[in-house]
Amino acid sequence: MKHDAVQPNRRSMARRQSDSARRYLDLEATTPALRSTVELAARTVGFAIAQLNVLDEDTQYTLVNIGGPPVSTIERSSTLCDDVVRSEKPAVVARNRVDATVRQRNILDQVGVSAYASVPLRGREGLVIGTLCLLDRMPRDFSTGQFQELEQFASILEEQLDLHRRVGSTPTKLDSDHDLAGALYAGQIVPWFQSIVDLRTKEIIGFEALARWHHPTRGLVSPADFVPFAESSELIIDVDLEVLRQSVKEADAWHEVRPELRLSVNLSGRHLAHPDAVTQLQSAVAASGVPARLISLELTETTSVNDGPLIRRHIEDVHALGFRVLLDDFGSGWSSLERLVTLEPDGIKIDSHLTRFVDTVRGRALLRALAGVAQDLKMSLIIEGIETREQADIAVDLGCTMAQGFLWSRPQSAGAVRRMLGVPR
């Protein structure tokens, strides 16, 4: 009875992942961003072929093919990627690691591929619709961070299949690479996330939202290439409150493994020049059961607006909500110590381009300073830009508590740190 039972709940889950996978495979649209990614993961792992597949009940369909021969579709049952997307487990073949199967190993053996890595993609039911996939005849060792760089890949393609889905099969047309405008419309803004850590304990206590445009064509733009841009308008008011709806449904995540982790969100000084402003930032996180006292806004640089009786008082009416207020960017642009008194705000964060000082004499005695003016106004301090052990070890002793930078994470998508949390799918 019970192996009878077994069988037919596999059977309807086999129907559902291959119902999942169909809607996936008119892409036409957007093959030039898929197509981009791809092709950066193959450079950036070293690999000479990645595909992208996505498998059906009996089909594996190629979407993106870099440097491997022609090939659209194959019987999934003679694929590598069957067995990475029945198990839902990543497989690689290496010269310094081996997790794959015996069927892999063989089929490897038969096509003549010395190296094979490939990752699970999930759709937005949550069920594995297909693999990146890498793969080289030459022998390759694939570390650890690669296979991270790999997964961070991975999480970048579903994050763009599932903007196919939302949007259709025609985005919308863009007048050019800065209309944020149709961007914004498209559902193309989205947050990226980087860990925030506790100095003392190395544990993750939060993470900072950064928007990141998922563009049509160029795929991940980075903000240095968007954001200057919107800060010239107003239209990095309706980024902002995207990038913290979306991130706050991310929060509602998270807390169901760690309930007391932070959310920082950028928030330019623009919207607090706006009488509807604290009506805006209510409006934006009310969908989600996060508690404000555990969302940060951090206030980024803006020349445009001065800090006038208006902003002073929607600050206080943001701290009488519950949300914490920090300066960004401290020690360059805007962020003078004029406003440690004007704006009261309960917390900084230290610019990267002082960290890059920490071993210097100047440096140290500037970020000792700073330090103590946090601790006696009683204010959180984090320190960014942190990128090896040596610099993380200098800012405890000069009495940093909290950090970020590439020494613990770059940013990921969404989905990468879900899964880096743990969170139930």
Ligand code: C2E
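Here the structure is a predicted model, which means the values were calculated and not measured. Positions refer to the first chain, counted from 1. Superpose the two forms; the largest set of C-alphas matching within 1.5 Å is the rigid core. First, how it differs from the form predicted in complex with the ligand.
In the core-superposed comparison between these two forms, the C-alpha atom of D359 has shifted by less than 2 angstroms.
Once both forms are fitted on their rigid core, the CA atom of D99 lies 2 Å or more apart between these two forms. Core-aligned CA deviation for R368 between these two forms: less than 2 Å.
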Contents of the next structure:
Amino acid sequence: MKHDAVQPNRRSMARRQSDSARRYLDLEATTPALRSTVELAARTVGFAIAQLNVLDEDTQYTLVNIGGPPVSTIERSSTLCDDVVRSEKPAVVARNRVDATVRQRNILDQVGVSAYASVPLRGREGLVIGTLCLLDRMPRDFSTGQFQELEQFASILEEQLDLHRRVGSTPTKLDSDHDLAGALYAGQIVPWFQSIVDLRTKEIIGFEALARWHHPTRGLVSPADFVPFAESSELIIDVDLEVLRQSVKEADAWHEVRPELRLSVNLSGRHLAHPDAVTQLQSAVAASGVPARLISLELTETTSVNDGPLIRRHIEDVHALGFRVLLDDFGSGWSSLERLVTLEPDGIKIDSHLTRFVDTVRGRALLRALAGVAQDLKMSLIIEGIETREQADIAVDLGCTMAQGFLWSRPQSAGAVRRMLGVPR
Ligand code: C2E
Ligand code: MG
Ligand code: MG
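Hand over the structure of the form predicted in complex with the ligand; the form predicted on its own is what we had up.
Shown next: the complete complex, the earlier chain at its head.
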């Protein structure tokens, strides 16, 4: 009896820990400031390798990696820091002391590391979200003074992470298209997923795939820091197709438990203007069991592109294959009222910049009008960027039917979505 009571409690604790940790991933927390702190910790305490790791339920994300072999993500259960996060206690393996578990010592033996010191990092929710850890291939002594220094660096990192949560992070600068091409080749561009909900029933009806770059040293990089760059060349086509290929695999897995879940992917206008766009899209999906009717292509653009006859023909062709086409970021940037007429999309996604105004008279008038247009033209309408219950209630009153936003979920890793849906392993 007692056992049964403890288990769910532990599970919900693990889930809360994981949710808290993921908030740090979404902030693309690797800024030069965090990197400098980790680097300084390695140098001051005198270890060759230092890492800032964030751990969610399944995965360890190395946000900063100084001196270690390139690594971005690794299954949590195979890591040394798993025990530190679970026990919320530091661990040290050195010539003169061992405060680590047997499992940790075994892993160290396997990976050829002779010294290890790791301290837990607490996030804003008061839960342990990751570790600052030091590693060395050489056997080392570890003094109480060194341990105190490590703890001091950990508390500096906690403050820096907290600051990033509050004010956001500075963008990562791409050095060249070579970086991104290499990342695609190395499988570092992966989709994360944000749920799309039916505003009336609050049920999840699908997910939007959002590209993330698991950079081996910079950590999790947001699309804002590489998609505009990719759109300046044909690299965006590779990004879109890579995200689509991986996403349909995930959708295939979701369909084991929820066969009607939809998948939305972003497609740059530049991509759709490419002569081979339709064939490429068709073959990216063909390998999966996901029918095109369950896939929406969200047309986005951060640079201007000419939506001439070729784009229009391609939209007709993808329609014929069964895909739905949505105009993304409606109300800002590329999506204009004119395109509702010229491109004849199946739906629009209201940009979160407009959503911010739902509590103003003008914002409400505009949204009500757009909801009316969508209804008249039998288009779907998804309102993005819903963060509060009040915004959701106003959106329902104005006639919006579907929504996306932090109120329900932030973008999550593929593993997290599978777990949430209860997809069998
Ligand atoms: P988008 O397609 O309009 O995606 C929605 C963005 O809004 C996502 O940002 C999402 O994390 C964010 N968001 C969702 N709910 C909320 C909320 O309640 N509040 C706020 N403040 N933001 C919210 P993300 O993931 O950074 O993506 C940014 C943009 O990058 C996307 O905007 C899309 O235009 C582009 N993008 C992402 N993945 C791809 C891709 O695979 N291909 C192309 N071509 N573009 C992509
Ligand atoms: Mg989108
Ligand atoms: Mg959008």
